[in-house]
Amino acid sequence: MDMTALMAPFEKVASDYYGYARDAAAAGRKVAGCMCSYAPQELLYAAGYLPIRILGREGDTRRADELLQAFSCSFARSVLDSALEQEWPFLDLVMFSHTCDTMQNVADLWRAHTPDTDTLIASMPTRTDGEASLRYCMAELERLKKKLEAKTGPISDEKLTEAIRLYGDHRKTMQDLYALRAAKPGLLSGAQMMTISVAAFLMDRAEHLPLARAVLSALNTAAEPGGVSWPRVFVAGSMCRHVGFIELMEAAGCAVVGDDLCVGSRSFAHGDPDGDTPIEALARAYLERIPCPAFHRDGRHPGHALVEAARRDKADGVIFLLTNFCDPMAFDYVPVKKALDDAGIPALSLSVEQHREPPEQLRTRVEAFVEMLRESEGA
């Protein structure tokens, strides 16, 4: 099945990460940037902002060392060098959320370096199960929005709802593209997904919903190509701003069919937003997500969970991308291949900075592992 169509608004943002909100701002829209998933983008949408993603950008980091330990994570330093440089003007306001300490320092560094922009940091309970986490999210809801209200007026119950709706309908799409992606990969690849992934982050959902479905609906009733039988690979880790890794990984002779990365599946798995209130049901969707490395929740396991994922999608091996210096992807790295390794599934660990291309060594590792995987399959 031709492709070219269907996939090329998604390539034409993701070609320019911040070229639509710059358009955006141009014809007089507020743009807001969340630095994590895990800010609420439902309230920013219906206080009239539009929300994108910051993915930082690659290249030198010097302005940025200059302030930064060391031993910070290259996407910290990425964006915090981008607001140094002053590279998004159009930026009304960034919303930091609070998921670790590097990010909280970049906060504070950014109010300090970057007056212009507004600030809000949201903090969410790094517990995800229970009433008092629910009670403790809703009033940071509430927080934020009266934060919020005060720039652009009153956020109505009726907008906050429609935007909760946009949005929930927007993550059913998205996961149903993850499924068929995994059922159908020779009609998605990896690439091709993050691609329309990365550029959900940057566009309107109200505009990339319906390209999504489109996509979808197309896919559905396309029979799959036959051919060659790719080893199936899930990926897994933090952060990946850059679609070339998932490009790296496929052109070494796997299939990429599944992930959980923050910029990926992962922002997509929330719950069913449902309350009494419209901030109730905000909170129940963010506190029953798949939990990121730095949230946790009673008697969920992470490497259980991606050993069910794994399964789920039919993977024959996991390769992680390990951003350096992610202290909470690193903590859960250790249970995680554990579980992997009493399940029987074969795991690949790749070391990566998001501010740097995907280095061709990369691709030899990649190789090798899909190498194994294919004699393992014909053992």
Contents of the next structure:
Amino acid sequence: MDMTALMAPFEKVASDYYGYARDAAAAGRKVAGCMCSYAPQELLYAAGYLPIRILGREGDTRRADELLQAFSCSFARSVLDSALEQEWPFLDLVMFSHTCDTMQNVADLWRAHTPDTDTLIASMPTRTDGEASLRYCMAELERLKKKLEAKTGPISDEKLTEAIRLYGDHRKTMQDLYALRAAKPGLLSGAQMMTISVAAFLMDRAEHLPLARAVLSALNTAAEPGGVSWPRVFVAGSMCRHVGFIELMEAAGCAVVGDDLCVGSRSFAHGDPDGDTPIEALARAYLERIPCPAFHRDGRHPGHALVEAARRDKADGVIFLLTNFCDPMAFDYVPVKKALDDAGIPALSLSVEQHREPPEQLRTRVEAFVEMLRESEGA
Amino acid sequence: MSDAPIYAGVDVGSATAKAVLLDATGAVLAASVIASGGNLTDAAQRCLSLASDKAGVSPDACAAVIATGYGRERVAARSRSVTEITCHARGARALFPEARSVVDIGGQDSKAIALDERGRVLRFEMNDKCAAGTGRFLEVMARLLEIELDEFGGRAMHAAAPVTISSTCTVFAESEVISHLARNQNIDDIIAGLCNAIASRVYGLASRARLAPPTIMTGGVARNEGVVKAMEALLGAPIRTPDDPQTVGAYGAALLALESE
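Alt. form predicted together with the partner chain, vs. the form predicted alone above:
Now the complete complex, all chains and molecules, led by this one.
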């Protein structure tokens, strides 16, 4: 098994944020940028677009700083700055989704300042349970479908079903990879898993799927190298695309075995539900997924869900990556932290800036946390 | 010079580099403290040599060297490095077996560490990226007031009516101090105000880490009586300070070196 060769295509895409989409556009593909995992990529795919995620990038954000208040998060700053700096000339469409007020305003600023780009806003229901949410979500997907059809021509049920199936198959493979990583972290590191996820967000899923399956089949039969037993860490938090944070944790001597991150398992964890129409099936998939902190489901306590996930992955501790001024995550953090405390699961929180790799000061905190987990394990 | 094995802890902080040497029984042979300066590799080497000279041993005789502190990766002689959180906890619990928490205020950061009943780290909190309210802050204020740093804590004890310093940001606090000087405030009252400001900032960390008594204070700032008294008032419990709080991290590192053998 040649892990370097298996990982190479993912690393290539993940390390060149604009490259894959730019090349696809140059080859004649229409490209749609999605701001959030709640932008229904299946619709875009069925309409003939290559949907990719806009994930934020490194570098300063001085153009966006002119327009955004001091209390806007670094993700909003980073993505808006990339638009103001005209870094996306190859995008035909940008799809936002209503997650928080800041991102809603970023959508307005994006439209005002790059009038040549087509934009759509997906308003998915904030409450994801109940019949009313389903009806609302289906109506919203129909509305988006009509908007797209006005640009690209009719989207047939067959095309949409095909796209839903591709995304469902891809999620299933990603779920299997996440499960394998939790079972055998010595074979697939957290940093490698995150690289595969980042690449998934930047690639055509039809191209990513066989590459991900190749990793899965190579590792399914491989034996985990024995030896060191490392503390197992679960990572949760706000939007973060920097594999460097996971590398920093693993360099400190832990194995990142699970996550609840947008650029991670949360975006791939849902099933492939049926519906009377493709739109209904799609609506059910988005409503039944693990809600991100901007969405809610009645009876679901974000803390209890995290404790359950951490226990499922046999985590010794949880590390939070928190973006300053990410209000939806900050509201969840309080009950989540309390639930972890009550469950006796140690947690560490790190503050994340989207436009920079982890600062050196975080290393001491992460190393100390790992030493702490190791000492308590040794008891 | 004897051939008995020696165990060393080297703590290279942002302000000072410290070394502690132990014999095989864990007894302290020597300790040293020097300014870190601009070359951390060199500082690590020099403080280790100084301690070896004091102990009358060769620095090469060390069976194991554990490096800690912000410059831990710069210690050429290290067998391995361990963070200062673990080292301060280890050192504090060796000096005070009953310790349940440690507050360490160093040159550029402060930490609140909760210990379990066996002295292991249970939780910790560290200050954010900036060095507000740490040793560096005290140095700048001492220079501004033209007071020796060693006198700073004692002067705070003479304050009749401490002033309020609302910020531990060094730049903001400096202008507040200058305003107080312009109003001809008593220097001791200003010093006490500065000590209170540091204590209330660190108290925030201590509450987040839910520290339980008895609390041990380590790091260079623990030598400042004014800050210790202000912390005690906020915590509502007495604080214990080691004779040499600056070297507790290096002492903990040396104990880990001994235990690793």
